[in-house]
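Below, in C-alpha cells: the form predicted alone, a single chain.
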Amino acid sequence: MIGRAVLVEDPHPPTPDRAPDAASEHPPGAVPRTDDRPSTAPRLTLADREALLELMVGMRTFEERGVALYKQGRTPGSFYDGHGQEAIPVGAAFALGPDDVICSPLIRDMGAHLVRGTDLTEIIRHHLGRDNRLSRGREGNVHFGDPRKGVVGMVSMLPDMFVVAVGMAMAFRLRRERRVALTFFGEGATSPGAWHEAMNFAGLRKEPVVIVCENNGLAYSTPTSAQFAVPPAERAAAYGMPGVVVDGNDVEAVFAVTHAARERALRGDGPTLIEARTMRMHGHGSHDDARYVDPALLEAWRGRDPIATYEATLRGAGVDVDAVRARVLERLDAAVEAALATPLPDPAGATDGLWATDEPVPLGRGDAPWSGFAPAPPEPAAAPEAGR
C-alpha cells in the first residue's frame, strides 16, 4: 500500500555530543509509513503497478550484472549501484510527462533512465566503454544522459546539476511551456553553497522544478549527523517552498508525491522539495566495502526492501512476478551480449565533437509510461442518418 508523505520532525536530531554513528542515522522508524492511500493520490492501474515493478527489477538486475562485469575487469573505473533505492528514481520518473526533463539522474538513479526509455544496450555499451551513442565510448562510468529522451547527463560536482535544472525550469516558465524539470541529489549535496543558491532562486521565482533529495543516510561514509543540523525537508520553508518527507522504499508513495509536486509546478505555484528517506545498502561504489556501516542497521532496512515488499503486494493482486523477472532477464542477457560484441571506439575520432559547430538540438521527448498520460480514445463516429 502507498504511504502518506508527511513533514516530520527528525526523531534523532543531531547534538554536539552525539558521535557520528551511521547506525543511529536512519532507523526504519524515522520514515513515515501508513497503510492508507492519500485521497488526492493519482490512480494507478494494475498494468501501471506491474510496470513499476518491472522497472525496479530491471534496475536491480542490470546493476547486479554491472557489478559482476566490474569484478571480471570488463568495466573501466568503478561501478555504482542503487541497491535498495530503486523505488525513488522509478517512482519519481514515472510521474513525469513526455515533455518534462530530468536534470539529472545520478549514480543510483538507473531506474530513471529506464523509465524514460533510454536503450538498455546503449547503457551497457557506455558502461563497458564501447562505442555507443550516449558517450561515444569516452566515458565508461556514470556520466551520461540521453538528450533524445529529455535526460541531461550528470557531472560529479554535486549539486551543480540542480542549478542547471533551475535554469531549464526558468526557460520553461518564460516560454510559457507546460513542462517541468526534475532533479535528483543526495542529502550530502545539500551542504555546498550551490544547493542554497538554487533553492533560493527557485523558491523566489517560483520556477517549475521538482527537487528530489535521496536521503540514504550517508554521503560516502559521512552520516547525516556530521552533515547538517536540520533535515533537508524542514529547510524548504526558508526558501519559500513546501518540503515533504516520503518513504523512499515505497514506489507508489514516491510516485504520488512527485505527481503532486509536478501538478503544483504546472499551476505556477513553484517548486517542491521531496526528501525521500531510504538506506544505502552497499558501499559508495563497488570499490567500497562499507565496513563503516553497522550491520544491524543494514539488516533492519533489508526487511523493507522496496522490490521484495512490492512483489508481495502484487502477487496478492494476481501479478505473475516470476514472468516479470523472466522478461527482465531475457532483455538483459540480449543487451549484454550485444554490448560485449560492440567494438571499442575508434581512437581517430577522439577529438570529434570537441567544439560546437552546429545549432544545439532541442531535448527530445521521453517515454511517459503512466496510463494517466495516455491519449484519450477518439470520439466514436456519429451514426449516419437514415436514408443517407
Contents of the next structure:
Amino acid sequence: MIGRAVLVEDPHPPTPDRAPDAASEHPPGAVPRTDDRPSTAPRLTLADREALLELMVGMRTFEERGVALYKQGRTPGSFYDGHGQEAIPVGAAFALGPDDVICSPLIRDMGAHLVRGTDLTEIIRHHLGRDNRLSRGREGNVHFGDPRKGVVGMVSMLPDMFVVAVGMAMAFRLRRERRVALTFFGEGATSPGAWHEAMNFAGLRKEPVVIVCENNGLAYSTPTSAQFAVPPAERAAAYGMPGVVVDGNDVEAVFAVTHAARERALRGDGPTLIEARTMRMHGHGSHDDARYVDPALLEAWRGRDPIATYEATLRGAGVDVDAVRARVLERLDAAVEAALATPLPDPAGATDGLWATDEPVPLGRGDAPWSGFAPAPPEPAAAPEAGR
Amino acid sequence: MSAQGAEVRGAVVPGAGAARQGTLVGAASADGSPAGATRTMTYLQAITDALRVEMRRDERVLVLGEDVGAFGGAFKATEGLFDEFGADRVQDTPIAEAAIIGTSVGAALAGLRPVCEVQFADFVATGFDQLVNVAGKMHWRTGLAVPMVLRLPSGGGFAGGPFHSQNPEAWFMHAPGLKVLAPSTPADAKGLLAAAIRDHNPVCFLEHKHLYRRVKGEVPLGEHVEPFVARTVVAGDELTIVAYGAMLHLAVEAAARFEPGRVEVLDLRSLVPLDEDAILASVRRTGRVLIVDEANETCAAGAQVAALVADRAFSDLDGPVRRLAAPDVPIPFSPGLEEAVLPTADRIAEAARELLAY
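Since we've got the form predicted alone here, give me the form predicted in complex with its partner chain too.
Next comes the full complex, and the chain you just saw is listed first.
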C-alpha cells in the first residue's frame, strides 16, 4: 500500500489489502446450477445437443491450432482464445434466429461465429493475415465479423459495440421488425461510462437487445474485486431490466436463458442482462502466462470444463463423441491447409475502400441451427376438389 | 472550379459593419440550381429546411439528440420536426453523447440514416470514441457503410467561453473515414447538409453558431444538394485568402477593403474531402496565399492547406504562405479577451496588405 505511512491522519483511509485468496472471490461453487434455468426451457433435440457439442469442440480445436500457429510464428500480431468459455458464445448464439444480429462477438466468442456459419477457412485466413473477405488483411485476431451472416466485427474499445447493438435494436423496433441484437462483453467492460450509457438507453427505451456479460473473473490481470463493488447482474435492475446469473459452463443453461431473453425482447418487454459466470482458463492472450492467477482457482474450475462435462452427458445419451471430434478435426485440417496456401493481400490495396461509395448492403441472415427455428413441416396437401 | 467561381462571384456581400457587431448579412445565390423558387432564410432556417426536406424525401432519415424533440433543440434547429414526423423520427435522448453517436452507428448499420445533434460541438469529446474508432474505421475494416451525420454547432464570437466556442473540425480531419463539412452561407448550409444526409459515410457537419441568425440569403426551396468542393466567392489576381465557416465572412469583408480584382476569397466548404485542385489553381494564379482559421492554430485545417501549397505550389509562390488562426489557448469568455484571440477582419486585412506588398 504505497504511502500508507504518511496517510495516518488521512480522513479517507485506504481500503484494506485485497484478500489474496482469489478462489474465495471467484469460486466455481458460487455459480448457480441448472435449477436456475427458466422453467419453460426450450426443447433441445438430441441432434441439437450434438450440434452444441460439435460447435464447442469446433471452437476449442480451432483455438488450440491457433495457439500452435501463433507459437510457430505463422500468425502475425497476437492470438486470443476462450478455452473453458465455449459454452457461452455457442449457447447464446444458438438461441438466435436467422434475422437476429450479433454486435459483436468478442475475444472469447469464436463459437458464435461458428454458430452463424461464418466460413472457417476465411476465419483462419483472417488470423494469418492472408487475403480474405472478412477483413482483407486490414484486421487480425478476434476483430472480424461476417456481415453476410448478420455479424458485426468488434473494436478494441469495450464495450463500444454494446452501444452500437442498442442502436441496431432501436432500428429493429422502429421498423416493427421481429428480430433482436445480441451483444457480448466481459465483466471488465461494465466499468467504462459507455456501458452505463448503453444500459440506460436500452432500459429506458425497452430496446430488443440481449446483453451477454461473460464474467470470467479477470480483465487481463485485474480480478473482479478490483473492478466493481456490485456484480453486473445486480446492477441491471437499476436500468429497468432483469439481470440473470447463469452458469457459463453449462451450454444448455446459457441457451435457455438467452432464449428467454430473446423471447422477452421480441414481446416488446425490453432487454435482459445475462451474466454468465465462468473462468478464464488461459492468459489474456497467447503472450500472457497468467502467473498472477491462483493455481488452486484454475484447478477448481478445471473440473467443470464445459466440453468435458457435456461430452460425458452426451456419450451417455448415445452420441458418438469420437465421430464428432473426427468431423471437427477433418474440417479444421482442410481449412488450415487452404488458408496457408492463400497469399497475403496485395499491398497496393492498403489505402483503398476508406469511403463507402455505393448504397449500403443490408446485413445478411445467419445460420440458425436450433431445431426450434426449423420451418414447420408442410401441411398434408388437401385432396383436389372435384371439378378443378 | 473557375466556371463555378464565375457564377458565384460576389455571392457573399459583407454588411455595413464588422461581423462582431452582428450586422453581417450575406446574400447567397442559388448557384447551381435551376431557376427554381428561392426564399430568404437565415443559416439556421436553412438547416431546418434541409432536415425537413430530407426527412420527407427519405423515411430512413431520423433526428436524435438532447432536447431536439418538442422543444426544437437548444438553437431551434429542429423546430417543427417533432410535430411533423413524430417521436420515432425526432428523438429526445438522455444526456449521453457516446450513446447518441454509438446508437446512431448501430441504426446506420441497420439501414437507417440518423442525423444526431450534439448540442455544442465542444461536447463531442464525450462521444469521440464512437466516432473515430467505431464509425470512422468501419467501412475500411469491414466493408460496412455507416451513413450518419453529426451536426456540430461550433465556433465562438458570442461570449460562449471555453466549452461553448470551439472549432474542433481538425480533430475529425485527423481521423480517417470521417467527412468534414463547414458551410458559411444559408444555401450551402442546406445543400451541404442534404448532401451529407445522402452520403454513405459518417459526416461531421460543423454549423457555425454565430452565423445561425446573423446570416441571411436566398435558399433554393425543395431538394437542394451541394457537392463537397470549394467555391470562389470573390475573384482576384494578386492574393488568395482561404477560409471557411464564420471566417469566410471576415475574409470577404477584408477583401473588400482592397481594389476590386486584387484579392480572391476561396470558401473551402468541405475540409474532408479537401478540394486540393481548387486551392492549388487559385494560388498558382495569384502567387500569394493567406489562410484563415477560427480554430486553434496548431494542426488546424489551415495547416493542411498551408502544407499542400508549400508542397505542390512552391514554385508558383511570390511570398511566404501566411496563416491567421486563434492562438493555442482555450477560447475566453469576456468579450475583450475573446476578441483578442479570434481573427478579425482588421487582422486579416493587415496580413493581406503585408503579403500584397511582399
